[in-house]
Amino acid sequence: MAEQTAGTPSPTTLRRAHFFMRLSRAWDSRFESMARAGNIGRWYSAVGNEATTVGAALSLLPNDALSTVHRDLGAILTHYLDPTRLAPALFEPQDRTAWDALRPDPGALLHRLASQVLGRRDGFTRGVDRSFHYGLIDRATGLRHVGMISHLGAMIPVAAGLALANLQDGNQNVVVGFIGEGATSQGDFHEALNMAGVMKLPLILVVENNRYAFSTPLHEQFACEKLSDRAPGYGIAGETFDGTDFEAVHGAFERALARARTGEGATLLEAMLPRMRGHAEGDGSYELIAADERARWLTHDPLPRFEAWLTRIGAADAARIAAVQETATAIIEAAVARGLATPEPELHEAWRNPFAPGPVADAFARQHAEVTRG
């Protein structure tokens, strides 16, 4: 029997985040080892982030939004899928939400997003390029994200565009936007949080501090002590957390999103991270950190962490955590090998719909119909 005490999250929450924790870390693992094979080209990994990207995508609810960056590959599969149809032998049938049955089939939005990362043509951008350069909007399913854009700190204000709609249209939603610490010396996230606080908007900023954004270490970026300091200055609400420690995580977020929704306006999330990889993949950008200040880093990885934590409170037991992980590995072996069959774009896939859908998309769509049919 696990031990439930005030504040744990329950045995459905804990074995969501196991099974997206184990997926993301599988994708993460599969990605890399391609990419220093030279299969693939540069990739941003998300080793170090699992239990803070989980933890927050976990507790949305159908079209709140999530607004990412380049290591927040674990939030994206919490956001999008349903466990208990991709893994029904890990779960239980109460683990069965009422938003699993509006969401798509996972397998194949799996598929989409290998297809996505690997450049290829059932990606979502059609493979016009190879990354998390996308989105996936549909209000039927509940699926509000919208991906990134290079200029990371020009997301921020994207974030609390998506959460004054929210306002606007008087619901109760809310939207969870990520950004690393380097992104925090840009004027976009002073502008965006002045905002924020004077509209009091339904949004969440987590910051993702891994202490060296690219490759700058904290005292040459900023001042403070902590970055949630600078929230009070707002007028909205604040909080550092360990995000390697998965309660911790799940508390913090469990708050923000209260006061979201009950209109008490924003709150600045700051997830302290292990920089357990380069900003990507073969840039260098690790190698500049001191050797021992890596291994140390190395000793936190969140994945260990939390399972020894589920087995202390009788959450899980060697048997479970192993077929967690073997199941996570296979269901991604098999997406990237689907993903690899797929093929590649061809030139004209390059004319592809810019517009979100609605009536300019549509004439959008119209335009290029005529162009190929000429």
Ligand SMILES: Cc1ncc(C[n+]2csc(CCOP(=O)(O)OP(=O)(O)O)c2C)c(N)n1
Contents of the next structure:
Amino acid sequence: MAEQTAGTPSPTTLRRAHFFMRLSRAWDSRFESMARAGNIGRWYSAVGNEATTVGAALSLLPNDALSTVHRDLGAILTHYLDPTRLAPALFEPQDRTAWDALRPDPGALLHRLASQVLGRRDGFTRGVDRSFHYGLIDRATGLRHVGMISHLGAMIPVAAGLALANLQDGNQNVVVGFIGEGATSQGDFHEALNMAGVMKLPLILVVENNRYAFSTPLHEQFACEKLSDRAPGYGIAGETFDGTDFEAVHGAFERALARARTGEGATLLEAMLPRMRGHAEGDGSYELIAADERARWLTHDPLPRFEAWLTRIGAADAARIAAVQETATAIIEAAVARGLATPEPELHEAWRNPFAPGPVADAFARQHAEVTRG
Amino acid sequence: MAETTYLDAIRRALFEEMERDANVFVMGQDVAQFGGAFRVTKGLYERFGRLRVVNTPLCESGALGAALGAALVGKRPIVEMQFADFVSCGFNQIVNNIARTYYRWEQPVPFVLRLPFGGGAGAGPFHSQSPEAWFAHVPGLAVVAPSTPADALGMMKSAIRDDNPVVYLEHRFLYRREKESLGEGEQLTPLGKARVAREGRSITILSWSWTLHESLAAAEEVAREGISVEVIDLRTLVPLDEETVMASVKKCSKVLIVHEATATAGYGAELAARIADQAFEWLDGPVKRVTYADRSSPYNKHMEKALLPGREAIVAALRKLARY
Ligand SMILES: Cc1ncc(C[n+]2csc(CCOP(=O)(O)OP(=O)(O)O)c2C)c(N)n1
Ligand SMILES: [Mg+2]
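Now that you have shown the form predicted on its own, what about the form predicted together with the named molecule?
Following is the full complex, with the preceding chain placed first.
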């Protein structure tokens, strides 16, 4: 691959991809070091997933929906942030898209995200739920993100429902959902993909196959050869690709998006990813993997691969690559520092009404709260 | 004026609300051309088409999760369980996903779960259950159970308009048996408000749905013996209208709770606890319950009837309470 071929992502796409992959990696590095120092409870690293998560989210248009689980930071950053305002020195005027003009102030949004993941007052849930357990839906800015609950698999039917709403509205919007390969064993995976097939939903489900679920290896998780082999069983398209190869990711999404936007229906994508970290930092699951296997996966890092390719095709030189890395690190350092300086959530938030405003919420508020305090 | 059945009242509510708001849609198994197992959605498909009267495959969890997804982006889904008993297959979506979304990240989930429930039809252990307590226990779900056609209409309309998940229990036995003439035009029953179904002085019955009717019949019977019974139709179980309940309890000073669900950890236990807490000084006797026996519902009709909390059991309990 010495030169750009037809179907190669545009220079703008490559600049964005590079920046967001590095931003995601910088975030992980920072949180991994906090986890090692015992400063945060748990951290599920997304190292190795970046080409897939960023590549997926880069393909989306305003009000396309993103349904994420626990290693999809790259997709969230890419969906939310206008990079031309966040890191102006790294981008050209033509890199600013019409959607960027709609997007909220990236600094403020990054602060909310950092506060959320750090469990601070300014987070999206203001202390009520952890890390990526929230959503952000705002038609005016085109952001349509639904995060996870702990129960893995439960969000796949929800993603199908987001897609159903697009069908009902007769628009061309699509939904990209993520799931780990372990959670494909859940019943909700089957129910949702079956519905997606029957209803021809504009849904792309991406399986992030990082070879393990906590400690469980692939051969104890499923007996088919490839997870995408299940797609024909649902009457949908399926593809397995190297999720560390940005070009492969981009190509797979272009095909899946074309299907989804033209009414051809859903696609099951299986991104093969390297196991570069354990399940959660410091939980002992990494050490269970044989040393030679660990060493082998570390050579499959999508980031050096992407940067080497950018260099080969002349899309970036060493100075630019260093600038992207330094800028990403500086942005994350500042965001985490600000997040850490943000106060804990306010206690009264715990008592907020569990019902949305209206007659039910009013009736709930009329009940005697003292019943739970003797 | 022609009388409307409880079932037709529900259908009228669906029809009117779907006419009023294009975001309202119905989803479930066999709900489209066929009109659902009980024909509640009959005729909706012809009027609103397949994108608003959505047949799903045979899946509860998938359909409920999809309803959540659609609700998050502005739709107002109404999901029909073919029988309330099958809701167990979609339990996680309701209790962990749908119920907890608003509290966690403040995105409203306008959603109605239709549960055709209840016994009396000799339908056995898996087509007879009364599952309200499963859902009453979960913060973030409203739970309602109308007993009359007027409330079936008015509460369905209010449930559809509310921005919260509402579990709507509709009793199969009442579908075609309960009839009344309903006026034209908009009829809304507020959620969170109980109804005094019969005024009385010496014993309060708290009930809802089918057992409300049994309670009224029992109250009528003991009235001839000089026992004056007030019957409260709770209508909304969560959030509870404590004001109406406690006012009646304080007036009558004796309480009988009647529900079709089994006793242990049933919703009646919650009522009894709240009464003990908030009206202890006013009580002149123990808070009693008449409920289903703590058993699965037997298939044989006579056996089922033996376990059901019918009017004879209620009359006996009222007489016992009257002696305090
Ligand atoms: C329904 C459910 N069961 C168990 C768990 C506990 N759990 C959390 S993460 C995890 C492994 C997930 O593996 P996979 O889906 O492959 O995602 P990965 O972490 O590898 O990205 C498990 C078992 C859970 N969160 N949800
Ligand atoms: Mg995995």
